[in-house]
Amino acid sequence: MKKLLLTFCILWMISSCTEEKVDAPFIFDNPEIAINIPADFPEVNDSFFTNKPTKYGVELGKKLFFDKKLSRDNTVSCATCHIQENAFADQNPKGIGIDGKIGFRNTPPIQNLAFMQVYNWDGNKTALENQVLVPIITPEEMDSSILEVIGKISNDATYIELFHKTFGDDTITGERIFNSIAQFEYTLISANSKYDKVKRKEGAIFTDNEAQGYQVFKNKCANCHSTELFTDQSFRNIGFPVNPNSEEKGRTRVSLNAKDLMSFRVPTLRNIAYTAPYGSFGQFATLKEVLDYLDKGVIESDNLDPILKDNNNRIPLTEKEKENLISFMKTLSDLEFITE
């Protein structure tokens, strides 16, 4: 009998050594996350809707966003030209991608994305999710491809964990890739400036300057500067110094309408005391500059902006009207976004 039992429990310990372990099932559980629309913005572009912002995919999105592996030579990432405390965007006249070379355009902020309807300064896309290839493939900034972008993360246990939590699975993808980066730059929203605060009556008040200012804004920059965005997101030609690139057309890359010939899309003014320098290749240091050459008269040419061919080519403006505008379009700067 006792040998027996003995023999028993022998069999019971081995099996209980060799039984297969069984992991505990994933639980895929990626929630939404709130997005606080502002009041008066635009309605969110179609695409926000099909790839909204998610806890994990955020994070991947962010991850991904600031990693210099998407770069040939893993020197350069989004982040590199998008620098938080410029608005996401840069101080150079042209972005400086990888080996430094540089690039066909200024680096435009990014920021209220959600609610734009087109992307880049001649608006050749039109949803997020397909304009962060971009500067993956493009010589003069990554210089790489997505493919190259997969293997280099493929091995990356962080990486195979966030994409695991974000889709389900474990499988790397461009498209997945894409979508958690346009999710992380949906969620970067400003709403909190001075101009905010007053306009939602939360003790902050104009100054003599601003309020002047913003008279004269309203009377000559609200046409193309309009909605809390700060921009009509149209395409207008408004006589700026031309690009010597010869591959320079504007919105006519684009488009192949003669029309549209250096025409580029209405920037926001938002943050804009960030993003010096202004223009789409840097062409102004200051904001004064601006200012001072719409004052004095603009390029001549066909399809020249109805607003300025009308007006003897210009947007004329007194020096006290320049010193004031600048201190309204300050008030358009939110420093929680730049520094959170």
The other form holds:
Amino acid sequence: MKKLLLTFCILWMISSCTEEKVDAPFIFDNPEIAINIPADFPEVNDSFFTNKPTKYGVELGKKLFFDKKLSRDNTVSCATCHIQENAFADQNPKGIGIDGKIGFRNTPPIQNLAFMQVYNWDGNKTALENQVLVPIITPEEMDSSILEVIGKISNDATYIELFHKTFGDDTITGERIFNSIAQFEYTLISANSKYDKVKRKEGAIFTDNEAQGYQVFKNKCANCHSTELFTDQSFRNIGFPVNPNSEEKGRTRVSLNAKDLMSFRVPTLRNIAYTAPYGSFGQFATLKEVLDYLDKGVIESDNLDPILKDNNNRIPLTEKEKENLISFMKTLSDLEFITE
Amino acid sequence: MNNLKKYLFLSIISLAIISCEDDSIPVANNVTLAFNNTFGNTTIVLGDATSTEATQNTSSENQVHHFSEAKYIISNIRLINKDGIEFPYNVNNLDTGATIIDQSNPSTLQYVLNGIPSTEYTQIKFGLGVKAALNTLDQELFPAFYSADKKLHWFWATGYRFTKIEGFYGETNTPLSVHTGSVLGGDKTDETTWSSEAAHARNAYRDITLDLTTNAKVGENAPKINIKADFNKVLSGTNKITLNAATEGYVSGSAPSHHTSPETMVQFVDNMGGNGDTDITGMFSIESVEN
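Having seen the form predicted alone, please provide the structure of the form predicted in complex with its partner chain.
The complete assembly is shown below, putting the previous chain first.
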């Protein structure tokens, strides 16, 4: 017995010696990265604080976001629908996923999501980490499963190294995938538009049209499109044409309350010039069409937002006002965000 | 070393003693739950739109209907003995403690609980659906249950469908479709922000409590508990539901499908699973216990 033990000890000593000679010890060093929170932006989502972006977490999340292996047949990545040139939205009325299948709703931009409390058109998720699995398993999007994804990427040395650098060991789990993609998303902050530069007094100034458009906006739109994100994150029915898919009930799908029928989260208007078409299923091709519709009159219903209801179901706008509003909305374009 | 020998000897002796006891009364045995899915007292025969064999049922609101599919999830099973002690059966493991009852597949109608401690049971509790903490479509934790029936995945809500009924009603055999499930989506922070009424509707999991008509004597016997699920209650339970053609857009009403009328889902849920308060049996009852 004693002999055996001794042999073991010796063997162990030998093996640890060789190990040290060959490999430098792994030092886990994955610092949090500094996130510049733009002045006056709304409160950060709680989940951000439990999953703060780290150097390698973001790198890993970005790699996953652009990786088609997340889909069943390796043809669709998150970035297939969330395209940077379109502020991580796309130009289709409704999302187009695996086998060219057409989804249910318009693809929203991915920007400033750290400052949102509710996600998707109907707010069915309240943390980005919980959103990632949905496109991976949805048959019209990526039609895969988390074990399938883990299986595919666990053969890839680059991934193994990145998981190691991010989490301190090689283990690949769903939670780690979700967290790192969310970390990448948290870093997608757009706050360098002309509007921001005017606000921050960095030398930019509004043209006359833009300034007048801003005035109209404050009077007629800022009730809902408020805060520096241009959304108050509330759910409202503003009587847009209704999605012919009978599954679409708006917020009611989540609240199970008839008062929320066809109510949607007020969309942000940042980078709005890059995210056409508009509306929850891309029912408007241009900003002009949206404004014409609001001006002409929307669909009446019991739960139509009082701001429209008390105003003959419309937001009256002159042609000049529309033109100026569009000029103003274009000042929310952040060229750096879509190119860098 | 001497000590070790002593321990070994002792454990062998005690093992021998335990196995001696084993021979007379087993410490544990199986319990089989057998589900009988009915309209009233008639076991349901499924059938497509024009089937002549399918069991027809008439609701309290006089709507004739039959089903082509009836599935539901049973989980969180607990047996309570005559001293009031609760024996949970793999309640936190969907792979070993939950099952999908599918009327089209006879082998799913019986669910065997293994290794139930020997004693006399007077009551059974189980969940219709999956409790919120486990209802996250977590394939890593529960790969078997995840893959058991993907038609029960509720993708956007990242949870399971708890019941899925397809069928037809009325003279022209209009399709009906009742899907229920929780819309909490596994969001940690979410639940607290809702009113109790909204939370009740959004969490479609229902705990069922049934008193056994005869005590189930586990030991030498491996009892079988026959449970009836009376689907007449779907439309004619505490809530009397009239099916309307699927509505589009703004019109709300008691449309047949959860999808087309989510605001009425809770009525179906409460009819099948009770409201957790004044009704803790829903559509379930004990038919008999075979010891």
